[in-house]
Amino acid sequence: MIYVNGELVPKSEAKISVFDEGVTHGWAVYEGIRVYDGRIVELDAHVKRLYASAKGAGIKIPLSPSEFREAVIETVRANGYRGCHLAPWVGYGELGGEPSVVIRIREVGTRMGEPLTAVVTSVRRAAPDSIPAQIKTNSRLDLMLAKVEAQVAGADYAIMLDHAGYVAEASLANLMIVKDDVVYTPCATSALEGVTRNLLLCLLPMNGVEACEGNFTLQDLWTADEAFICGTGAEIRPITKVDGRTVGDGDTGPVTQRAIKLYETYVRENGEKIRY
């Protein structure tokens, strides 16, 4: 069952106008929200970011944040999924009309901790004076082009640089590296300010692991002791190779393992329990 403009309808009936500016010009914002074992992760943070994205994109969401929050929970309840990924989407609507609100949902398992490979792509992340990375917009062509380049190279993920040549983020995921037991992640200027990223930046220092934001180079990435992606949909997964270079010893490092355990514990203890 998919939420479409105030109604829950079967997937086959989930339709919006082909004239919606979100469809024709990518004028839309969205979120990715995760449910593990009947517990929804950081719902308030996701709703807050959705409304901030919409404000930046000039889209007025026709629901209050509390109404949107309840719509997300009702969508999970209607499907009965205990493990799923939701993708709320708000398109500008037809010119002169109302915005479209859709909440997609699909049942998924977990790939937490599964190792992956990555390549640095030629496609640069949009500059902050072009399309601000803080707006989680439906216009993701730069990330999709990077993803295609990675697929052609036989890698799982693309790593993108910013306009100045610093490491920005992975395709549809944030990136973290570990050097001398310190975790580094790119500043949220040409990278999305991810909910999972922000959560780890809090959880790690609270548990004795130094973590900070800052610019770092390809050399820093290539010579890192560990590297991993993080994101609501991507989860936390170690990168074992970048551009054919083995990261660390080629296995899941101790800091990455710690991050995974902290995140899983947080979900169990702090994830909002859904009453089905």
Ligand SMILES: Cc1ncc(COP(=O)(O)O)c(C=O)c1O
Given for the second form:
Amino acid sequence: MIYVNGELVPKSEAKISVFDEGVTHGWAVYEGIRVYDGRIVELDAHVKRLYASAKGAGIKIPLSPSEFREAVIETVRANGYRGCHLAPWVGYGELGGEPSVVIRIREVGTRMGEPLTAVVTSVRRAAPDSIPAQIKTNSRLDLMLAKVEAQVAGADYAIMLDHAGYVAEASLANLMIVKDDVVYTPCATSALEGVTRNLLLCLLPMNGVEACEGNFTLQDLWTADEAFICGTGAEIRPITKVDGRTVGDGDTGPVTQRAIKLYETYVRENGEKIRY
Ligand SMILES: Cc1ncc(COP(=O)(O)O)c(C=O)c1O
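Please give the other form, namely the form predicted in complex with the ligand, since only the form predicted on its own has been shown so far.
Then the entire complex follows, led off by the chain already shown.
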């Protein structure tokens, strides 16, 4: 069952106008939310970011944040999924009309901890004075072009630089590297301020692992002891090869393993429990 403008309808009936500006011009914002074992991960943080994205994009969501929160919970409940990914989406609507609200949901498994390879792409992340990366918008062509470039190169993920040449993020996930037991992640200026990233920036130091934001270069990435991606949909996955260079010793490093454990424990204990 898919939520469309206040109603839960079967997938085949989940439709919006082809004149919606979200469809015609990508004038829409969205979230990616995950449920593990009947618990929604960081629901409030996702709802908060959705409203911030909408404000930045000039879209007025026709629900209050607490109504939106309930709509997400109801969508999970209606489908009875214990492990799933939700994509709440708000389009500007037809010109002169009302914004449209859709909550897609699909049952998914986990790929947490699965190693992956990456390449740095020639396509850069949009500059902050172009499409601000903090707005989680449907206008994602820069990310999709990077993804295609990575696929053509035979890699699992694309890593993108920012307009100044520093490492920004992966195509649909944030990036963290580890050097001498310290975790570094790019500032959220040309990277989405990821919910998973923010959570790890809290959980790691609380558990004795130094973690900080800052600019880092290709050489920092190529010579990192460990590197991993993190995101709600992407989960936490070690990068074992980047641009053909082996990261560390090519295995999942101890800090990456620690991050996965801390995240999994947090989600188990703090996720919003669904009453099915
Ligand atoms: C471009 C981009 N960066 C980072 C992320 C990770 O963000 P989060 O942890 O909030 O899912 C995503 C998630 O979809 C993304 O699309």
